[in-house]
Structures are given as structure tokens and as C-alpha cells.
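To begin, one chain is listed below as C-alpha cells, in the form predicted alone.
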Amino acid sequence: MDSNLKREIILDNYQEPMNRGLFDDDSYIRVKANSENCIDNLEFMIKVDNDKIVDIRFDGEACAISTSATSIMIKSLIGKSIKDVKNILTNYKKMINEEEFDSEILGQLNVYDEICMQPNRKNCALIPSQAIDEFLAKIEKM
């Protein structure tokens, strides 16, 4: 993917993130994710129906990378089965950690394929996956 296109996708998702804003609804599972290294502190609401993620919302304070990664992650996971969500997360984390991954599965999340060149930003890009991991752990206990 062209570096200008990557920058445009990241900026668009930072300036106008998908599903920003929380509300009261007990049918959602709430999780939080934060970084020890910077300002990133996000809360997520995730709704599952028939083993599929039907909605994800978020809010909080975060840098451009965390906010854009969260927005793109939301777009990538809504409508997916839990099995597909796990596969996307596995490949996303492998990409961020410079391991072999399947880029076909990641779609726009591929914009972070060079984030490893800025090691201090890797944690920022992993904030949404941290929240989804916590969510998956919660639903497995149910």
C-alpha cells in the first residue's frame, strides 16, 4: 500500500473515527484498554449476537495511532464471527510484532505494517486489540 494512502487512511480515521461515543445499554460488554507509555486510555462497548460482533463503540483519550487503529479495527470486526475476530487479531498482532501474517485478512489494518519502524508506537497500535482480547476473555467465561 502506498505510503500516502496509508497516511490518508490513518488521518481520516483519526479525525472522524467510527463509532466514537458511549451510551448506557446493558446488552453491551464493556472493557478498557490503556497504555503505560502514553495518554491512551479507552473504554469500549461491544455487542455480540449469535456469535457475531454486531456493534463496537469506544471513547476516551488517545493519540492519533490508537484512535485510528481503533476506528479501523471496529470497521474490520463488526459483522464478523468470534472465530474470524480471533483470526484477524492474531494476524494483526503478528504484523505489528514483525512476524509472518496473512495480509489478505487484515484489509485496511495493513496501514500499520510499518509501525515497527517506530517501536514506541507499537503499543499505540495494539490498544484496540488489547481491548478485544479482554472482551474475548470475558465472553469465554460466560
Contents of the next structure:
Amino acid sequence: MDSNLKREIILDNYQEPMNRGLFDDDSYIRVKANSENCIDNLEFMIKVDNDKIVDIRFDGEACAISTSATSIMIKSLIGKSIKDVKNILTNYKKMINEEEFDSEILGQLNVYDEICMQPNRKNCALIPSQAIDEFLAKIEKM
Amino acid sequence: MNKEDFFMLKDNIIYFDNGATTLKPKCVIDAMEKYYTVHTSNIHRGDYKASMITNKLYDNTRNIVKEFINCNSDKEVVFTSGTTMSINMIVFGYMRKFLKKGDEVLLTKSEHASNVLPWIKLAEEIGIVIKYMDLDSEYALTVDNVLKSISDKTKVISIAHVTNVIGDVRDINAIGQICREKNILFCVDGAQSVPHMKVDFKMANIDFLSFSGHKMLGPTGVGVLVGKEKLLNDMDPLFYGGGMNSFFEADNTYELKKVPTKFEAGTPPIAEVIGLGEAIKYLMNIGMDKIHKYEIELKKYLVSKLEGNKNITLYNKNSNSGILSFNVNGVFAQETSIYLNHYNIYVRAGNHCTKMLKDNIGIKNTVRISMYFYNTREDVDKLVNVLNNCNDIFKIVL
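Go ahead and give the structure of the form predicted together with the partner chain, now that the form predicted alone is out.
Full assembly next; the chain just shown is listed first.
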């Protein structure tokens, strides 16, 4: 993907992220994600219905990379089954960690395929997957 | 000034993160290297030449600290790992022993985490009550607000002399006098003041003063707790072991050494203490008043250059120290610091360990410029130029 297009997608999702803002609703599961290396600190609320993610919302303070990655991740995961969500997450983390991955299923998340060139930003890109992982661990215990 | 003494500055770097840690001058590195290459030895245990050299340098650092902050005796100087350890020693070695349920401790919301969390933990353990004194419209602590906060139950005031985000300089002489009159223990976090200005332990009637070596040209891993001797005598150590005991027997009897040795169990950071001694001598040689004056003038210069930029919000332009916190409007603090790094300008972005300050200033994260005497007007000019031309910030950071 052209780097200008990547920047445009990241910036759009940073400045107008999907589903920003939380509200009280007990039917959602809440998780937090933050980084030890930087100041990102986000909270998520996720609703699952019949083995499908039907809604994800988030709020908090975070940089352009983690905010945009969260926004794109939300767009990618809503409507997906838990199995598909796990598959997307696995491949996303592989991409960020410079391992072999399936780019087909990542769609717009591919904009971060070169984030490894900024090592201090890798953790920012991983913030949403950290949150979804925690969510998955929570629902498995339920 | 003195730029030539700092290796990192030869690399075209502009270092504005002195609130986090400072650069180390050659003399500090040389003194530590000499310990490792010429007279490596443990302290107080050897009868050989190298050990005697080390003992002398280690012990003499207490005298250097005593002269530097004007306490009564070198017995009042305890080496710790840094400000955080010093404050934890005060809270859990002294306060836990003498405070009672319902006793009030006064803090502010602009304190560093290390001067809040130990107190919160103590409140959880023994039921002391923490009260946060009001800050004024510029997020500073006035003497009036200290007076208003004191009640019959107030037993301790624990505050930073200079706060690390706002950089306001608290009037510790006046507050110390109030504490003396009202029989309140006065704990001062000197992490951001001792490196930058003259701090007088006796004049300010400080009971406990904490500071870190690495924020004042010294190495990491060493700091100081200065306490009034009587209080240190009553305070319990947090660590027990070699070097701090006079004897111990199989019937569980033991006796500890006198202050300050009873607080320094195990092998201390010897090279670091020697390095700290060199750092303090270096600072005294320049003169703390001169350093403070220089930094204030440099900050005023920076503020005058940035004030006209409507794209930038300054949070503490009037505070009397070398700290300036700001944000580029609409840009997350971390993006700004990554952008500045592109031009070899090192700053810090974040909440700077003062997570409660958001209650006052309404934002959680800022970019912080924290200056030292080796920063220059040319450094400021370059920073201002880069900030004034930051329209392409996202092109650079993304």
C-alpha cells in the first residue's frame, strides 16, 4: 500500500475514530489496555451475542497509532464470530511482530505492516489487540 | 554553560528532559571509572590500600551532602536508591510507627506518584487521613492554602519543593516555619529542586528531605534521605542485614548500629555514591544561585518565544523554574515528542507520574520541557523554530 494512503487512513481513523465514547450498559464486557512504554491508556466495552461480536466501543487517551489501530480494529471485528476474531488477532499480532501472516484477512489493518520500522510504536499498535485478548480470556472464564 | 563537559551534547542533541534525568559530566564518569579500575573494594571492611581510598571517598560524600544542603551533621545523611526509596523509608519506617488512625497528612494533587502512593498505602494500613491542599489558578500551592488546610489533626505536610509538571516553587521556608509553630512534621521531596537551586535544610526547618542523584548530574541508583537526627534515631530501617548491625545472637537478640549506618544494610551503591559526591562538587563549583537564575531566564526566553504561537497551549508559563509544560493544539503529547525527536530534540510526553493533576488542569498528558544549565538560547531557538513549523507533524510521525 502506498505510504501516503496509509498515512491518510491512519489520520482519518485517529481524528474521527469509530465508536469513541463509553456508556453504562451491563450487557457489555469492559476491559482496559495500556502500555508500559508509553502513555496510551484506553478502556473498551464489548458486546457479544450468540458467539458474535456485535459492538465494540472505546475511550481514553492514546496516540495516533493506538487510536487509529483501535478504530480500524473495531471496524474489522464487529459482526465477526469469536473464531474469526481470534484468527484476525493472531495474524495482526504476527504482522506487528514481523512474523509471516495472512494479509488477506486483515483488510485495512494492513496499514500497520511497516510499524516495525518504528519499534517504540509497536506497542501502540498492539493496544487494541491487547484489549481484545483480555476480553477473550474473560468470556472463556464465563 | 559548561556544555563541553557533557559527552552527549557533542552529538548535536538538544536535551530538554532534565526533569526525568540529567546528563553526566566527565568528572562524574571519571570518578566512577576510577573506582572500577583503580580502587575497587567494598567499604568499611578492608584493611588494604584500595579499601581505604574507597572508604574515604564514600564517607566524605556525606560531608559534601551536608555542606550542600546545610544540615546539622553528616549523621543526618542516609544514602538510598533515590527519592522514591527515601520517601518510602519515611512513610513505612517512621510514619507507620508514630502516626495513628485519624491523623491527617497534607499533600497536593500535583505531587509525584512517589509522594502519594506510599501515603495511600499507609492510609489503607493504619487509617491515616490524606487531604489534598488546594492549588491556585496557576496550579501552584500558596502559603495561604497551606494555612487553610491545617487542622488540629494535621500531623504531617509532605510536598515537593518544586513540582515536576507545573514547576511551581513552594515557599518551603514559610511552610517550614508554620510546621515548626504548629508542631507538624515537614517532609520535602527535593527531586526537582535540589539539582536546580539552593535548598537549605536548616533554614526551612525540614524534618525529612529526599532527592535523587541522577537528576543532579549523578549516576542512577543513588539518592539521599536527609532527616533530623532525632527522627532518624526513632525511625526503623526497612532493610536488615550486613553492615547495619552491631551484633545478633541465636537467642534473637540484636543491636543495630547508629544512624545513618543502620539504614544502609548490605553493600551500598559505592561507585554511585562516589559519583554523586563528584556531581555535587561540580554543582557547588558553578553555584546553585547562578544555576537557578540562568534557568529562570532561559525559561522566560522560551515563554516569550512561544507565547505568540496560537497553536500552542502553555500550562505554566509563570512558574519560577526551568520547567515548561505545553501541548500543540489538537496533537497528542506523544506525537509532539516523537516529532521533536526527529530533530534531535529530547523532551518528555505524558502525565509525568502526576496522574491526579488532571483534576485541576483538565488534561492528562502534556509535553514537558525541563531545562538545565547546559541548555542554551540556541537550543531554545531551534525548539521554537521546529514548533512554529509543525504543520507537517503527522507526515513526520506517521
